[in-house]
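The chain below stands alone and is given in structure tokens; this is the form predicted on its own.
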Amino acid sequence: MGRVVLVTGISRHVGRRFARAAASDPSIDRVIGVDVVPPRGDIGDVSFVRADIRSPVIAKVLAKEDVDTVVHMSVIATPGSAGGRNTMKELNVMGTMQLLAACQKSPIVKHLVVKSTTTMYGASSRDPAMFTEDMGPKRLPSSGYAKDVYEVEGYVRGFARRRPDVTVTTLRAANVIGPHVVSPLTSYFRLPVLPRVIGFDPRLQFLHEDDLLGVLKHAVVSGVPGTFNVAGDGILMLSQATRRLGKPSVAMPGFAVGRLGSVLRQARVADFSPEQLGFLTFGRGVDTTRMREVLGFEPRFTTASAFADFGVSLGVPVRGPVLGPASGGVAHV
């Protein structure tokens, strides 16, 4: 028989592709999505099911649907779109805390599938060249989607310690980027005039939103354990990818980006937090070994690439090849 598959967060645009993706796969036999409202657009051979995984009720959807593979998709990063940041926070951390003592209690269960994101790693002065795997952040990250996702996979961790007999696989995806993602940093990128923090080139990798479909898909089917970043090959600088959109940008000190910032936060023209500041002054980067030579992937988008796409969306004119077909659709990551 083949496995049969939960995935959490469907009625967002990158659930609903990577369900029908899984729905296709002769290795699976049913894709089950749950969220609380209804998926928009078709979903195929998907199995809809409204509830909401911080209520105990996703444990009773896991054993009558005979769930033995879990995948996690609802840690969002805008606050926005999730109603506030108070339900933000409850869907991220209270919803992963509930889902995984649903996982805890299910026989049958035997695979848990997680997208994180590197923005656990946070970003800041001290930052080493390149994050590894068995890192974590040099400061704390003390509020907002950074403290979110640091804490789930704190709870990840405890989970796979309770159940040793369940393979668990952590996805920190880097930036994810591309014609239809709606992202704090997407969101940035769509502003007429790119403001930056004057004296700092940030590094930037990103992950073109098919690759993260193609991500979770192997690890689904490869049932290998552990956590892995995962991001495009290379780096692009700040400044570089300013001039590839041909935007103007304005250098502003620090505190003046983060004014205008929680403007641009107050009239939702843009999701401008501060741990996004802080990543638009210092960058990141992630070694992305592991993700090769013991997950088995390799991403079809170079960093530069994928942005490439995502300019396509804005109009820019494509100066070399890009790979992988565009499709319809927003992507709320």
The other form holds:
Amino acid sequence: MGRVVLVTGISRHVGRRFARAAASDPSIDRVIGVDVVPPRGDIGDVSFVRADIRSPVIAKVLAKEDVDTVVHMSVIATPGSAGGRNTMKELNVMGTMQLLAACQKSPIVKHLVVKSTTTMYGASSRDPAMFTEDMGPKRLPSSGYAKDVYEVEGYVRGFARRRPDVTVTTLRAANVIGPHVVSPLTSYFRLPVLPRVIGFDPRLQFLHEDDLLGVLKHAVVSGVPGTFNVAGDGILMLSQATRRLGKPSVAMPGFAVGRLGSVLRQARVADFSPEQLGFLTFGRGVDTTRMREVLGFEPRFTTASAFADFGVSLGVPVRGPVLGPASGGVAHV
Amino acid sequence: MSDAGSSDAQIIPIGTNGRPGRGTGRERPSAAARSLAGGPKKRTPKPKAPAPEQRTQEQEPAPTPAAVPVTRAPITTEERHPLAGVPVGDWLAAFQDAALEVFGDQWERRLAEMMAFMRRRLAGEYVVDEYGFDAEITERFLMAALRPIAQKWFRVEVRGVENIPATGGALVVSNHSGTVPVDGLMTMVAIYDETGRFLRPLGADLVFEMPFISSMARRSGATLACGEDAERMLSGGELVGVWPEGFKGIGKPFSERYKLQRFGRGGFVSAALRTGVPIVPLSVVGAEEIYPMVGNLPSLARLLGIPYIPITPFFPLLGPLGLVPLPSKWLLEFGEPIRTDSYDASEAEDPMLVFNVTDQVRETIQQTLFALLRERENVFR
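Could you present the same protein in the form predicted together with the partner chain, rather than the form predicted on its own shown above?
Following is the full complex, with the preceding chain placed first.
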């Protein structure tokens, strides 16, 4: 008996790519993609079901298709695509609650993989240098994406408690970057002039989009339970990143960066999220020891080479072997 | 009225009309003015001997000043373009000399290295560790800038360097003083120069809240003083520096100098116990006197959200000049390491043991401070 995998949030780029990659895996029989809007682009062998995870319909889908593995990827970072913060919150939190309720009812579901994010840890001056999975945010997020993710993880923990027979894997991915990724951070780096907070140089950590697909697939196939930080090796400072892109940057006080960000968001120039200001001030680093030792996943890209790959898509010339040991990542493009 | 005034007007000469004197209008200047100006009698010129002949032998035969009757040769300046007269070769030679002067013998290689360094920095192609530590910039700029201060201004004398392990994790615990944490910077330089290891300081929350200082701190290897970071650094084999007195130490009044304050909650001891690294006590003498804090503005400090606003004998009084630290003589003595590897990692949970080790470290530093103070002749020598 093969496995049937249900992927939520398939209309977005990473979801669609993951669904296709999973469908081509020999150990997986069928992949069902669920979203409220049909995916744009080729979905290959994936069968698409148009359903809203905020409604109980999702339970029917789970039962009808004999789904044994659920990959939850539809926690969205910005209201831009959803149409407002209320919709975003509903999609993230209510969607997750409905999905988990459906999973709890289903006797067949054996494995749940949740794509979470390191944004959960927040960003503040009191942060430790590297967050491990056991640590929480120093200040509870009060709004926005970070709060959604924090609540989603809370519900996922509750689900894991109520259904101990289901393997639950939570992947806290660092900021995903890559040529095709549209996220607040990539749209920030696509700005012609990068605003930064004066007097602060945050530490950044990236995960390449290919590695995100890789780790999701690894989690589905290997079925290791637990919570894992997933990030490329190494750290880039923001000053270093702007220099590597060869872009000018303007230092301004924090509140001005925040104001500029909201103006850019309203003008739909960049998808600047409010929690990004904290990130661009204090930065964040996560420890990936558990990813290596327990989950057994090794990312192909380091932070630097993932960023270089992203830079190539922006037209920055590749700069030789200085970019770190995993230069194989650059060759892939 | 004005007509009458002008008709009767007497011309009162103002000034001396070029004559020596006080401007009294008299023909004959006062005695004091005469001696200043020199008498008119000395005007008679003596015909000078022609220009010395022996100098012309080595130089090119210049046209000898023939005009003997003129007392002084007319001083002429010739308009010349600044670049015109110096041949290109001379410029090159001067450049080479300057490069030799600045970079030493192998200046070409050094210059190329320098250019490569600049290019690397500008392209962002350097590596920082996970705490944001930039070894290159710390070594080349921070250390280079602080070294003269340590050696020339404070004349830092280091003792007991052999107590710092050459490899592996260790925790340097030091007293904290001086109103401004200069002692941390000086310790960093001293340890780097003596052992070649970078000291990784643990900084207070406030350091990482402040703009510029926070990015400087991360770049030079500091991280937040919390248990997680301390343990992570120590188990990563770093030499970590901690000042457990914190703001209580640097912000204490001058009258309490060299009296150790409370050593935090002993968090640094638990970190060392958990990772099994040795604790190296460090006693710094001299830092207390750099900014003798005689007063404090606690209410203003509270308003600004900082721990204290120091008043030193010079600080608000002399303005920026008051920020120059007094050139006290510094003594840094590293004590014998206190080993923690005999304890089990779980014993870090035992508060009594943690307190005992904390007290041991504190006592060691305090006794060494007293010994060093007895030895010191005076503050500045």
